[in-house]
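There is one chain below, alone, in C-alpha coordinates, taken in the form predicted alone.
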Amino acid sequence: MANADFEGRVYPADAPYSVGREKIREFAVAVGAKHPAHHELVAARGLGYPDLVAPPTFAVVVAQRTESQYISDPEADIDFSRVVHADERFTHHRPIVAGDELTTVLHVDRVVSRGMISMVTTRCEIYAMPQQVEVPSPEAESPGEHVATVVSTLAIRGEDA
(Lines of atoms letter the chains of each structure in order from A and count residues from 1; the text may use other names and numbers.)
(Lines give C-alpha, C1' and ligand atoms only; values in the text may rest on other atoms or scores of the structure.)
Protein backbone atom coordinates (compact mmCIF):
# COMPACT_ATOMS: atom_id res chain seq x y z
CA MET A 1 0.00 0.00 0.00
CA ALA A 2 1.23 3.47 -0.83
CA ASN A 3 2.49 5.48 2.11
CA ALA A 4 -0.23 8.06 2.92
CA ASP A 5 2.35 10.27 4.64
CA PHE A 6 3.48 11.37 1.14
CA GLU A 7 0.20 13.21 0.49
CA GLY A 8 0.99 16.91 0.22
CA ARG A 9 4.66 16.36 -0.50
CA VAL A 10 6.28 18.64 -3.07
CA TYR A 11 9.49 17.71 -4.82
CA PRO A 12 11.70 20.62 -5.91
CA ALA A 13 12.24 21.43 -9.58
CA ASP A 14 14.24 18.72 -11.23
CA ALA A 15 17.16 18.96 -13.67
CA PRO A 16 16.22 20.49 -17.03
CA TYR A 17 14.90 18.34 -19.86
CA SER A 18 16.07 19.58 -23.27
CA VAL A 19 13.36 19.23 -25.91
CA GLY A 20 14.93 18.22 -29.21
CA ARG A 21 13.55 18.15 -32.74
CA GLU A 22 14.22 14.45 -33.24
CA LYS A 23 12.53 13.57 -29.95
CA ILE A 24 9.45 15.51 -31.06
CA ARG A 25 9.44 13.79 -34.46
CA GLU A 26 9.90 10.33 -32.88
CA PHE A 27 7.12 10.96 -30.36
CA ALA A 28 4.80 12.27 -33.09
CA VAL A 29 5.37 9.12 -35.16
CA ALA A 30 4.82 6.91 -32.10
CA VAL A 31 1.43 8.48 -31.28
CA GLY A 32 0.35 8.92 -34.91
CA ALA A 33 0.43 12.74 -34.83
CA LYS A 34 0.73 13.75 -38.48
CA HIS A 35 0.43 17.54 -38.34
CA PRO A 36 3.37 19.06 -40.27
CA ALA A 37 4.22 21.36 -37.33
CA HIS A 38 5.45 18.23 -35.49
CA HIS A 39 7.74 17.16 -38.34
CA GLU A 40 8.75 20.10 -40.55
CA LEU A 41 10.50 23.22 -39.28
CA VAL A 42 9.23 25.30 -42.21
CA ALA A 43 5.64 24.33 -41.43
CA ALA A 44 6.03 25.13 -37.71
CA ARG A 45 7.64 28.50 -38.41
CA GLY A 46 4.99 29.22 -41.03
CA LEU A 47 2.42 28.89 -38.26
CA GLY A 48 4.32 31.35 -36.07
CA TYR A 49 6.17 28.93 -33.78
CA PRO A 50 9.91 29.31 -33.18
CA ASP A 51 10.57 25.59 -33.82
CA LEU A 52 8.87 22.19 -34.10
CA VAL A 53 5.77 21.87 -31.90
CA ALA A 54 5.41 18.81 -29.68
CA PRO A 55 2.12 16.86 -29.76
CA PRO A 56 -0.01 17.69 -26.69
CA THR A 57 0.69 14.37 -24.95
CA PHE A 58 4.47 14.91 -25.23
CA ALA A 59 4.26 16.47 -21.77
CA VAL A 60 3.95 12.93 -20.38
CA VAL A 61 7.61 12.30 -21.30
CA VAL A 62 8.68 15.12 -19.01
CA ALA A 63 6.10 14.32 -16.31
CA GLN A 64 6.97 10.64 -15.99
CA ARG A 65 10.66 11.47 -15.72
CA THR A 66 9.80 13.64 -12.73
CA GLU A 67 7.29 11.20 -11.20
CA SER A 68 10.05 8.61 -11.03
CA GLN A 69 11.45 10.54 -8.03
CA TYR A 70 8.34 9.58 -6.09
CA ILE A 71 7.81 6.09 -7.56
CA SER A 72 11.38 5.03 -6.82
CA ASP A 73 11.43 6.43 -3.27
CA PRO A 74 11.50 3.29 -1.08
CA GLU A 75 9.58 5.09 1.69
CA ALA A 76 6.67 5.72 -0.70
CA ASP A 77 5.97 1.95 -0.67
CA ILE A 78 5.06 1.74 -4.35
CA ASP A 79 5.71 -1.54 -6.14
CA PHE A 80 5.77 -0.40 -9.76
CA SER A 81 4.94 -3.94 -10.96
CA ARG A 82 1.52 -3.44 -9.31
CA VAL A 83 0.79 -0.02 -10.84
CA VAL A 84 -1.94 0.62 -13.40
CA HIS A 85 -2.39 4.06 -14.92
CA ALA A 86 -5.95 5.05 -14.03
CA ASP A 87 -6.17 8.59 -15.44
CA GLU A 88 -4.07 11.36 -16.96
CA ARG A 89 -5.07 14.94 -17.81
CA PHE A 90 -3.12 17.72 -19.53
CA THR A 91 -3.59 21.45 -19.25
CA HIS A 92 -1.38 23.42 -21.61
CA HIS A 93 -0.52 27.06 -21.01
CA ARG A 94 1.52 27.23 -24.20
CA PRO A 95 2.86 24.66 -26.69
CA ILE A 96 6.08 22.79 -25.97
CA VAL A 97 8.57 23.49 -28.76
CA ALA A 98 12.00 22.20 -29.71
CA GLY A 99 14.67 24.15 -27.87
CA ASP A 100 12.68 24.39 -24.64
CA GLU A 101 14.58 23.60 -21.45
CA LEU A 102 11.84 22.21 -19.20
CA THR A 103 11.92 21.67 -15.47
CA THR A 104 9.13 20.18 -13.40
CA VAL A 105 7.86 20.51 -9.86
CA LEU A 106 6.12 17.34 -8.64
CA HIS A 107 3.22 17.47 -6.17
CA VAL A 108 1.76 14.36 -4.53
CA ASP A 109 -1.79 15.65 -4.21
CA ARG A 110 -3.62 12.60 -2.93
CA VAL A 111 -2.92 9.14 -1.52
CA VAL A 112 -6.01 7.08 -0.67
CA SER A 113 -6.12 3.39 0.19
CA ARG A 114 -9.30 1.33 0.23
CA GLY A 115 -9.20 -2.40 0.66
CA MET A 116 -6.24 -3.72 -1.30
CA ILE A 117 -5.98 -0.75 -3.69
CA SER A 118 -4.19 2.59 -3.28
CA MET A 119 -5.03 5.51 -5.55
CA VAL A 120 -2.30 8.13 -5.90
CA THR A 121 -2.79 11.45 -7.70
CA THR A 122 0.27 13.42 -8.71
CA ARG A 123 0.50 16.81 -10.39
CA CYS A 124 3.49 17.88 -12.46
CA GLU A 125 3.86 21.61 -13.07
CA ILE A 126 6.13 22.01 -16.09
CA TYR A 127 8.07 25.23 -16.67
CA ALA A 128 10.29 26.49 -19.46
CA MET A 129 13.46 27.80 -17.93
CA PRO A 130 14.79 31.17 -19.02
CA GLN A 131 17.65 30.74 -21.52
CA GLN A 132 20.40 31.99 -19.16
CA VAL A 133 19.52 29.65 -16.23
CA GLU A 134 21.16 26.20 -16.24
CA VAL A 135 19.90 24.89 -12.90
CA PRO A 136 16.64 25.99 -11.30
CA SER A 137 17.01 27.74 -7.98
CA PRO A 138 15.17 25.95 -5.14
CA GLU A 139 14.38 29.36 -3.62
CA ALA A 140 12.74 30.76 -6.77
CA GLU A 141 8.95 31.17 -6.59
CA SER A 142 8.63 29.82 -10.11
CA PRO A 143 11.40 28.15 -12.07
CA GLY A 144 10.25 29.80 -15.31
CA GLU A 145 7.35 30.24 -17.70
CA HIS A 146 4.48 27.88 -16.87
CA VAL A 147 4.05 25.54 -19.84
CA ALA A 148 1.80 22.67 -18.76
CA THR A 149 0.16 20.82 -15.90
CA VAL A 150 -0.07 17.02 -15.98
CA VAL A 151 -2.33 15.31 -13.44
CA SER A 152 -1.91 11.54 -13.16
CA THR A 153 -3.77 9.01 -11.08
CA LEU A 154 -2.20 5.64 -10.40
CA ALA A 155 -3.97 2.57 -9.05
CA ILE A 156 -1.64 0.38 -7.02
CA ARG A 157 -2.72 -3.15 -6.17
CA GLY A 158 -1.74 -4.49 -2.76
CA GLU A 159 0.25 -7.70 -2.48
CA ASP A 160 -2.86 -9.86 -1.98
CA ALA A 161 -5.00 -8.13 -4.63
The other form holds:
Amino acid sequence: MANADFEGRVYPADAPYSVGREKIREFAVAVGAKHPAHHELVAARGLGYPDLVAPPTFAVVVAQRTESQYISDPEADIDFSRVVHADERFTHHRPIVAGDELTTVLHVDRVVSRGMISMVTTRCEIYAMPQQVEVPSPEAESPGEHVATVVSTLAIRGEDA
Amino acid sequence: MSRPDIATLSVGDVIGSRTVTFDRAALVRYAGASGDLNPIHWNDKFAKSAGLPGVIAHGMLTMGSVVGLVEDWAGDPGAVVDYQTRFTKPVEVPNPGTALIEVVGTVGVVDAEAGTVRVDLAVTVDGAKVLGRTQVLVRL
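Output the structure of the form predicted together with its partner chain; the preceding block shows the form predicted alone.
The next block holds the full complex; its first chain is the one shown before.
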Protein backbone atom coordinates (compact mmCIF):
# COMPACT_ATOMS: atom_id res chain seq x y z
CA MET A 1 0.00 0.00 0.00
CA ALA A 2 1.24 3.48 -0.83
CA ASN A 3 2.58 5.30 2.21
CA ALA A 4 -0.15 7.74 3.34
CA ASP A 5 2.44 9.88 5.15
CA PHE A 6 3.37 11.39 1.78
CA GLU A 7 -0.01 13.08 1.34
CA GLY A 8 0.42 16.84 1.37
CA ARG A 9 4.13 16.70 0.67
CA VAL A 10 5.56 19.44 -1.58
CA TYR A 11 8.94 19.06 -3.28
CA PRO A 12 11.11 22.08 -4.01
CA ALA A 13 11.41 23.33 -7.62
CA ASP A 14 13.61 20.88 -9.52
CA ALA A 15 16.54 21.31 -11.90
CA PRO A 16 15.49 23.09 -15.11
CA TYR A 17 14.26 21.14 -18.15
CA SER A 18 15.36 22.79 -21.42
CA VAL A 19 12.72 22.45 -24.12
CA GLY A 20 14.51 21.80 -27.41
CA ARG A 21 13.14 22.13 -30.94
CA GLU A 22 14.15 18.61 -31.90
CA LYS A 23 12.53 17.22 -28.74
CA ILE A 24 9.28 18.93 -29.68
CA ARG A 25 9.50 17.53 -33.22
CA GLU A 26 10.34 14.05 -31.90
CA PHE A 27 7.45 14.07 -29.44
CA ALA A 28 5.06 15.43 -32.08
CA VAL A 29 6.02 12.60 -34.46
CA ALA A 30 5.55 10.05 -31.66
CA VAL A 31 1.96 11.19 -31.01
CA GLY A 32 1.20 11.79 -34.69
CA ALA A 33 0.77 15.56 -34.20
CA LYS A 34 1.05 16.92 -37.72
CA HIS A 35 0.15 20.56 -37.15
CA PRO A 36 2.98 22.61 -38.75
CA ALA A 37 3.42 24.77 -35.61
CA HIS A 38 5.10 21.72 -34.00
CA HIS A 39 7.52 21.28 -36.87
CA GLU A 40 8.18 24.52 -38.76
CA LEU A 41 9.42 27.73 -37.22
CA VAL A 42 7.69 29.85 -39.86
CA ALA A 43 4.32 28.26 -39.04
CA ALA A 44 4.78 28.72 -35.28
CA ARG A 45 5.83 32.35 -35.68
CA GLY A 46 2.94 32.91 -38.09
CA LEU A 47 0.60 32.05 -35.20
CA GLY A 48 2.42 34.53 -32.96
CA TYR A 49 4.61 32.12 -30.99
CA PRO A 50 8.31 32.81 -30.45
CA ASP A 51 9.33 29.25 -31.39
CA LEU A 52 7.99 25.73 -32.07
CA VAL A 53 4.89 24.92 -30.03
CA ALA A 54 4.83 21.72 -27.96
CA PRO A 55 1.85 19.35 -28.40
CA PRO A 56 -0.85 19.59 -25.68
CA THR A 57 0.43 16.54 -23.76
CA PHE A 58 4.15 17.34 -24.03
CA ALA A 59 4.15 18.55 -20.41
CA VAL A 60 3.95 14.88 -19.38
CA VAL A 61 7.63 14.53 -20.24
CA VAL A 62 8.48 17.24 -17.76
CA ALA A 63 5.93 16.03 -15.20
CA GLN A 64 6.99 12.37 -15.21
CA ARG A 65 10.59 13.38 -14.68
CA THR A 66 9.52 15.40 -11.64
CA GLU A 67 7.08 12.77 -10.33
CA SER A 68 9.87 10.19 -10.19
CA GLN A 69 11.25 12.03 -7.13
CA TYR A 70 8.19 10.68 -5.34
CA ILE A 71 7.22 7.53 -7.29
CA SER A 72 10.69 5.98 -7.10
CA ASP A 73 11.28 6.86 -3.45
CA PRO A 74 11.34 3.45 -1.66
CA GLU A 75 9.70 5.13 1.36
CA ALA A 76 6.65 5.97 -0.78
CA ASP A 77 5.98 2.23 -1.22
CA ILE A 78 4.81 2.40 -4.83
CA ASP A 79 5.44 -0.83 -6.77
CA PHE A 80 5.76 0.51 -10.30
CA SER A 81 5.06 -2.89 -11.87
CA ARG A 82 1.59 -2.73 -10.29
CA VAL A 83 0.79 0.81 -11.34
CA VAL A 84 -2.05 1.66 -13.72
CA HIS A 85 -2.61 5.21 -14.91
CA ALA A 86 -6.12 6.24 -13.84
CA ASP A 87 -6.51 9.79 -15.11
CA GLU A 88 -4.60 12.81 -16.36
CA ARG A 89 -5.30 16.48 -16.78
CA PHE A 90 -3.30 19.31 -18.38
CA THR A 91 -4.10 22.95 -17.84
CA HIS A 92 -2.06 25.33 -19.98
CA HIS A 93 -1.72 28.91 -18.84
CA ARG A 94 0.26 29.40 -22.03
CA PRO A 95 1.65 26.87 -24.53
CA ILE A 96 5.11 25.41 -23.91
CA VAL A 97 7.51 26.54 -26.65
CA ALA A 98 11.04 25.61 -27.65
CA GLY A 99 13.57 27.59 -25.66
CA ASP A 100 11.60 27.39 -22.43
CA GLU A 101 13.60 26.52 -19.32
CA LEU A 102 11.03 24.79 -17.13
CA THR A 103 11.18 24.08 -13.44
CA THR A 104 8.49 22.11 -11.63
CA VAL A 105 7.10 22.05 -8.13
CA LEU A 106 5.62 18.66 -7.25
CA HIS A 107 2.67 18.32 -4.89
CA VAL A 108 1.41 14.98 -3.58
CA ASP A 109 -2.25 15.91 -3.22
CA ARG A 110 -3.81 12.58 -2.28
CA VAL A 111 -2.76 9.12 -1.12
CA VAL A 112 -5.77 6.91 -0.39
CA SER A 113 -5.92 3.13 0.06
CA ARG A 114 -9.16 1.17 -0.11
CA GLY A 115 -9.05 -2.59 0.08
CA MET A 116 -6.14 -3.71 -2.07
CA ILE A 117 -5.97 -0.57 -4.22
CA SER A 118 -4.08 2.64 -3.52
CA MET A 119 -4.89 5.83 -5.43
CA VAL A 120 -2.21 8.49 -5.62
CA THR A 121 -2.77 11.96 -7.08
CA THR A 122 0.16 14.22 -7.91
CA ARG A 123 0.11 17.78 -9.20
CA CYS A 124 3.01 19.34 -11.09
CA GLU A 125 3.09 23.13 -11.25
CA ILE A 126 5.38 24.00 -14.15
CA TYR A 127 7.08 27.38 -14.41
CA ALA A 128 9.18 28.98 -17.14
CA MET A 129 12.29 30.49 -15.63
CA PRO A 130 13.15 34.05 -16.65
CA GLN A 131 15.38 34.11 -19.76
CA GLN A 132 17.81 36.60 -18.31
CA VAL A 133 17.93 37.28 -14.64
CA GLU A 134 18.89 40.86 -14.02
CA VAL A 135 19.00 41.84 -10.40
CA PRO A 136 16.96 39.18 -8.56
CA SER A 137 13.98 40.90 -7.05
CA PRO A 138 13.66 40.21 -3.33
CA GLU A 139 9.88 39.83 -3.59
CA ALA A 140 10.15 37.18 -6.34
CA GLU A 141 8.53 34.25 -4.55
CA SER A 142 7.61 32.23 -7.61
CA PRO A 143 10.17 30.31 -9.67
CA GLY A 144 8.94 32.09 -12.83
CA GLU A 145 5.97 32.43 -15.17
CA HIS A 146 3.31 29.81 -14.46
CA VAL A 147 3.02 27.78 -17.66
CA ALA A 148 1.10 24.60 -16.92
CA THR A 149 -0.50 22.38 -14.30
CA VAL A 150 -0.43 18.60 -14.71
CA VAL A 151 -2.61 16.45 -12.43
CA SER A 152 -2.12 12.71 -12.58
CA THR A 153 -3.75 9.86 -10.68
CA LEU A 154 -2.20 6.42 -10.45
CA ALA A 155 -3.87 3.27 -9.16
CA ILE A 156 -1.57 0.76 -7.49
CA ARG A 157 -2.81 -2.78 -7.00
CA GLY A 158 -1.78 -4.54 -3.80
CA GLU A 159 0.08 -7.86 -3.88
CA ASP A 160 -3.05 -10.02 -4.00
CA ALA A 161 -5.32 -7.75 -6.05
CA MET B 1 -5.20 28.01 -41.54
CA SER B 2 -8.77 29.01 -40.87
CA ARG B 3 -10.13 29.05 -37.34
CA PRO B 4 -13.67 27.91 -36.49
CA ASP B 5 -16.12 30.76 -35.83
CA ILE B 6 -17.49 30.34 -32.31
CA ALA B 7 -20.74 32.07 -33.28
CA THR B 8 -21.57 29.25 -35.69
CA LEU B 9 -21.00 26.42 -33.20
CA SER B 10 -23.71 24.60 -31.26
CA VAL B 11 -23.64 21.88 -28.64
CA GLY B 12 -23.80 18.51 -30.37
CA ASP B 13 -21.97 19.59 -33.55
CA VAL B 14 -19.50 16.95 -34.69
CA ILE B 15 -16.15 18.62 -35.39
CA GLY B 16 -14.74 15.55 -37.13
CA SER B 17 -13.48 12.05 -36.69
CA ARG B 18 -10.36 10.06 -37.44
CA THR B 19 -8.72 6.69 -36.97
CA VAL B 20 -5.39 6.48 -35.17
CA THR B 21 -3.30 3.31 -35.53
CA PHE B 22 -0.63 1.93 -33.21
CA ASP B 23 1.82 -0.83 -33.98
CA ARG B 24 4.66 -2.00 -31.76
CA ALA B 25 7.07 0.44 -33.41
CA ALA B 26 4.75 3.32 -32.42
CA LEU B 27 4.95 2.19 -28.78
CA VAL B 28 8.73 2.00 -28.86
CA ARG B 29 8.89 5.44 -30.50
CA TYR B 30 6.62 6.92 -27.83
CA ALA B 31 8.59 5.21 -25.04
CA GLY B 32 11.75 6.87 -26.33
CA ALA B 33 10.20 10.28 -26.97
CA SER B 34 8.41 10.45 -23.61
CA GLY B 35 10.97 8.69 -21.42
CA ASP B 36 8.29 6.26 -20.17
CA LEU B 37 10.18 2.96 -20.38
CA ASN B 38 7.69 0.82 -18.43
CA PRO B 39 8.15 -2.69 -19.96
CA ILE B 40 4.37 -3.35 -20.06
CA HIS B 41 4.52 -1.25 -23.26
CA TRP B 42 7.15 -3.33 -25.09
CA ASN B 43 7.78 -6.66 -23.33
CA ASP B 44 5.06 -9.34 -23.69
CA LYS B 45 6.51 -11.56 -21.01
CA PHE B 46 6.60 -8.69 -18.53
CA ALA B 47 3.09 -7.51 -19.49
CA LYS B 48 1.66 -11.00 -18.91
CA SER B 49 3.43 -11.31 -15.56
CA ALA B 50 1.75 -8.02 -14.60
CA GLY B 51 -1.64 -9.61 -15.32
CA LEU B 52 -2.22 -8.02 -18.73
CA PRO B 53 -3.22 -9.96 -21.87
CA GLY B 54 -0.07 -8.67 -23.59
CA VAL B 55 1.68 -5.42 -24.44
CA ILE B 56 -0.58 -2.37 -24.12
CA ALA B 57 -0.23 1.17 -25.43
CA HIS B 58 0.81 3.92 -23.03
CA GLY B 59 -2.37 5.63 -21.87
CA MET B 60 -0.52 8.88 -22.52
CA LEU B 61 0.16 7.82 -26.13
CA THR B 62 -3.56 7.34 -26.69
CA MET B 63 -4.35 10.63 -24.95
CA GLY B 64 -1.61 12.43 -26.88
CA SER B 65 -2.65 11.01 -30.25
CA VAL B 66 -6.40 11.59 -30.22
CA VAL B 67 -6.18 15.32 -29.44
CA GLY B 68 -4.65 15.99 -32.88
CA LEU B 69 -8.19 16.03 -34.24
CA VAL B 70 -8.98 19.05 -32.05
CA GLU B 71 -5.66 20.82 -32.71
CA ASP B 72 -6.14 20.60 -36.46
CA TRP B 73 -9.78 21.70 -36.23
CA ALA B 74 -8.83 24.68 -34.03
CA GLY B 75 -6.03 25.60 -36.45
CA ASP B 76 -3.67 26.33 -33.56
CA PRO B 77 -2.24 23.77 -31.12
CA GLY B 78 -1.77 26.53 -28.54
CA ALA B 79 -5.55 26.97 -28.45
CA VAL B 80 -5.88 23.85 -26.28
CA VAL B 81 -5.99 25.33 -22.77
CA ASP B 82 -7.23 22.34 -20.79
CA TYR B 83 -7.30 18.64 -21.62
CA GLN B 84 -8.36 15.78 -19.39
CA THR B 85 -9.19 12.10 -19.63
CA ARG B 86 -9.70 8.89 -17.67
CA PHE B 87 -8.02 5.69 -18.76
CA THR B 88 -10.88 3.22 -18.72
CA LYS B 89 -9.59 0.25 -20.73
CA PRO B 90 -6.08 -0.70 -21.89
CA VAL B 91 -5.40 -0.69 -25.65
CA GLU B 92 -3.82 -4.02 -26.60
CA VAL B 93 -1.35 -3.79 -29.46
CA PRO B 94 -0.85 -7.09 -31.32
CA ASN B 95 2.48 -8.34 -32.67
CA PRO B 96 2.47 -8.27 -35.60
CA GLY B 97 -0.44 -6.00 -36.41
CA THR B 98 -2.04 -2.73 -35.40
CA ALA B 99 -4.62 -1.44 -32.96
CA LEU B 100 -7.20 0.89 -34.50
CA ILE B 101 -8.47 3.71 -32.31
CA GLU B 102 -11.60 5.54 -33.46
CA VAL B 103 -11.96 9.18 -32.39
CA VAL B 104 -15.08 11.35 -32.75
CA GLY B 105 -15.14 14.94 -31.52
CA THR B 106 -18.39 16.65 -30.50
CA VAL B 107 -19.00 20.15 -29.18
CA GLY B 108 -20.00 19.76 -25.51
CA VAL B 109 -20.11 23.35 -24.28
CA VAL B 110 -19.95 26.74 -26.04
CA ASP B 111 -19.04 29.75 -23.88
CA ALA B 112 -19.18 32.71 -26.26
CA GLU B 113 -18.38 35.20 -23.49
CA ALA B 114 -15.16 33.42 -22.51
CA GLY B 115 -14.43 32.58 -26.14
CA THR B 116 -14.03 28.90 -25.32
CA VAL B 117 -15.50 25.68 -26.60
CA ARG B 118 -15.34 22.30 -24.89
CA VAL B 119 -14.90 19.45 -27.33
CA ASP B 120 -15.72 15.98 -26.01
CA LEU B 121 -13.88 13.09 -27.58
CA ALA B 122 -15.34 9.59 -27.89
CA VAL B 123 -12.39 7.21 -28.11
CA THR B 124 -13.09 3.54 -28.88
CA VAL B 125 -11.42 0.33 -30.02
CA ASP B 126 -13.76 -2.26 -31.60
CA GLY B 127 -16.69 -0.24 -30.25
CA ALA B 128 -15.44 -0.36 -26.65
CA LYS B 129 -14.59 2.89 -24.91
CA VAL B 130 -10.87 3.10 -23.98
CA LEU B 131 -10.85 6.68 -22.65
CA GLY B 132 -13.61 8.18 -20.54
CA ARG B 133 -14.67 11.78 -19.94
CA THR B 134 -12.21 13.09 -22.52
CA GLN B 135 -12.68 16.84 -22.59
CA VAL B 136 -10.66 19.40 -24.50
CA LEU B 137 -11.16 23.07 -23.72
CA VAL B 138 -10.24 25.23 -26.72
CA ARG B 139 -9.90 29.01 -26.84
CA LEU B 140 -11.08 30.29 -30.21
